[in-house]
Amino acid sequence: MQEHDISWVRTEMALAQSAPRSEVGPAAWLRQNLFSTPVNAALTVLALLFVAWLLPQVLNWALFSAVWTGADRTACLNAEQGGPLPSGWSGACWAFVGAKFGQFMVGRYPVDERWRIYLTAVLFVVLLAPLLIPRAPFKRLNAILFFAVFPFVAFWLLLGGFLGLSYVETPLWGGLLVTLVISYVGIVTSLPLGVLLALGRRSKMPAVKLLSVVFIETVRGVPLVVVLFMASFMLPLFVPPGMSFDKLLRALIGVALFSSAYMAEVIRGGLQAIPKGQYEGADSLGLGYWQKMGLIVMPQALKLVIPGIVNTFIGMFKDTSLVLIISMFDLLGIVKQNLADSNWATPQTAKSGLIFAAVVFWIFCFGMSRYSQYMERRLDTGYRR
């Protein structure tokens, strides 16, 4: 009898099977993330109970019982309650925020000239958006326009005084305008200064290293308040007689120098994390010092410290509120200034104004944080499109 070959070889791939229902869907997500252990389940239940207790009161205060329009404090004082609230509470006085919104945004900038601020804001967004979109073309030209050309155009539009624009002195500036101006200048200048200081601190030239270490440790050893005081009151002592610096310019110099010292330490941490082989590989290719740093080492170091860089930017954005001590009114400062207006003196005025400022700060800081996380994922060596 002839023996038959009973071996069998699969010629097609097996069809993919769907995951078990217990491993996918909302129920699986809840079980894996919120109810994975008895402790997590207990904490989840407690958190839900706290939210169920707090959320109705917050919504009632912020929305249902809030006063949205009004000419003065009487609108908020005479408001009817929209629901149960704790004793001594009433709804938010958003009418105060609406009445003062213009000042919160631009301070006492002349109303007839505010088109210049709006035009500057449009240019800012138009130039910034392509830089944030990885696939946008003409990145180099866009970067030159945003970092080299836009500051001079914005300076001319906002300050004026020449080429047909009337002069608007900086003491009239205020609100979110001042916050964004100081933050923009601080961010644009602190990163390159921080890179140079970090390289200087790691330099093998004793003089360069000593100057970098002295500057970094001196600035990091004092509060920003002291730096602003020195920039505002002591800087004029070191300039020739008759020469004066604008108060806003002094604040810009102080914030830029202060943030650059912290940025230098963040970048130095990234440089120290680069393996020695990267330096040796660049040397073996015959690259010079600046080529090695600019093409090989620095791009890797900056990628590693994106969270630290953005954290410094966020801290600097919030620290702009300290310019109030040198009589400059950023968003928080001008909100606090308007709380003294007797026409809007109500128990809810301060809460409403400060919460509005907090929400604006949170929007900008959260936006920077989320974009940094996106860049981390995109620049990760394990990134897959």
Partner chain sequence: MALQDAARPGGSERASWFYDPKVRGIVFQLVLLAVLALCLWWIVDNTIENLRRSNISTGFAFLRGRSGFDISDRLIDYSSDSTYGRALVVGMLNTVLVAASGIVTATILGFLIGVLRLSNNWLLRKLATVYVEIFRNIPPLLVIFFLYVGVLSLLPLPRDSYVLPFGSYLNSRGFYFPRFVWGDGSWLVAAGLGLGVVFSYFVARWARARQMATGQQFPVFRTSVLLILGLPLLGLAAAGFPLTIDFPQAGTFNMTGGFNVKPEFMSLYLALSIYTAAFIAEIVRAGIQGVPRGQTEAYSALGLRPRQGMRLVVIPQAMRIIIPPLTSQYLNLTKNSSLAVAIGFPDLYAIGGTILNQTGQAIEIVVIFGVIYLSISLLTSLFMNWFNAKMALRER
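The structure above corresponds to the form predicted alone; please give the structure of the form predicted together with the partner chain next.
A lone chain is what you will see next.
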């Protein structure tokens, strides 16, 4: 008699089915991401119309209709304005940027001496690049060279006046050179000053604490232009008659004071996030104040606030453009100054020059923010599940 056995064991695997048509593929992606609801579909169409209206205009203006070469303003004028281009033409005048490129980069620095800037720039890149790449060796030596030796070499190369180099006075400096010099000095001085101020604000000594709080809150409460204004009009009053300050130096002092106050607040945030146990642990090991801060607390606090520090750097880099207001010519200042050049006065000059400056600023700031995100991921040791 045969017994009916209802149990059944599959001996071979079922063939894998492909996912439903509505879940994969470009069509499904479109449906899920652009046309999921009627409202969404309407918004998508509106956004598409907006892009279709804007993008061709922008591309046409910046690339296809742009004038790339030319000797003076006539190259960028259309027939109605008395130039060779067809009437109704509108496009970027990159010829203006090309003609002024040297000035935009280094200002009125003497042409024969410009190799000194290029050498400084090469040194800067050669020292900075391995510092930014985590796997590059000799970090300690590299950092010492970049933060302690490079400033003196750059000072000698750029300013000159001793050891065989001729003196180039700072009013001749300009353009991206000034932007980078001010930001470099701001970054290199604001970090240690900011650490000291942050420690001062959390100090148990009332006088130190009070002074730090007053300094930080006053500087943070007023705009940078007021600090620069102070540096440029009041510093000369503070020194004995006859002694004069270089204008660039005044701007540097202003920027360094301003950014150190912001840096102090960022670092204080990091210090507050370190658990009390870490301080007590350091105390129980018998470490002194500076050992405790330098070996235990600061490394953890600084790691926590890397995004904030880089944001402050980016803010400072953008803020260097404000030295224009105390009539110094950084990148934006020199572009603005050249807009007044009657040889290049066309309706397109202002837009082209300013967009060029915007692109340069953007590349630096975007680069910094991306690098900080990368560093954040790399240093994120643990805590994440």
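The term rigid core refers to the most C-alpha atoms you can superpose between the two forms while keeping them within 1.5 Å. These numbers come from a predicted model, not from an experiment. Numbering follows the first chain given and starts at 1.
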- Looking at how the rigid parts shift between the two forms, which one of Thr346, Val185, Phe96, Asn60 is at the hinge? Asn60
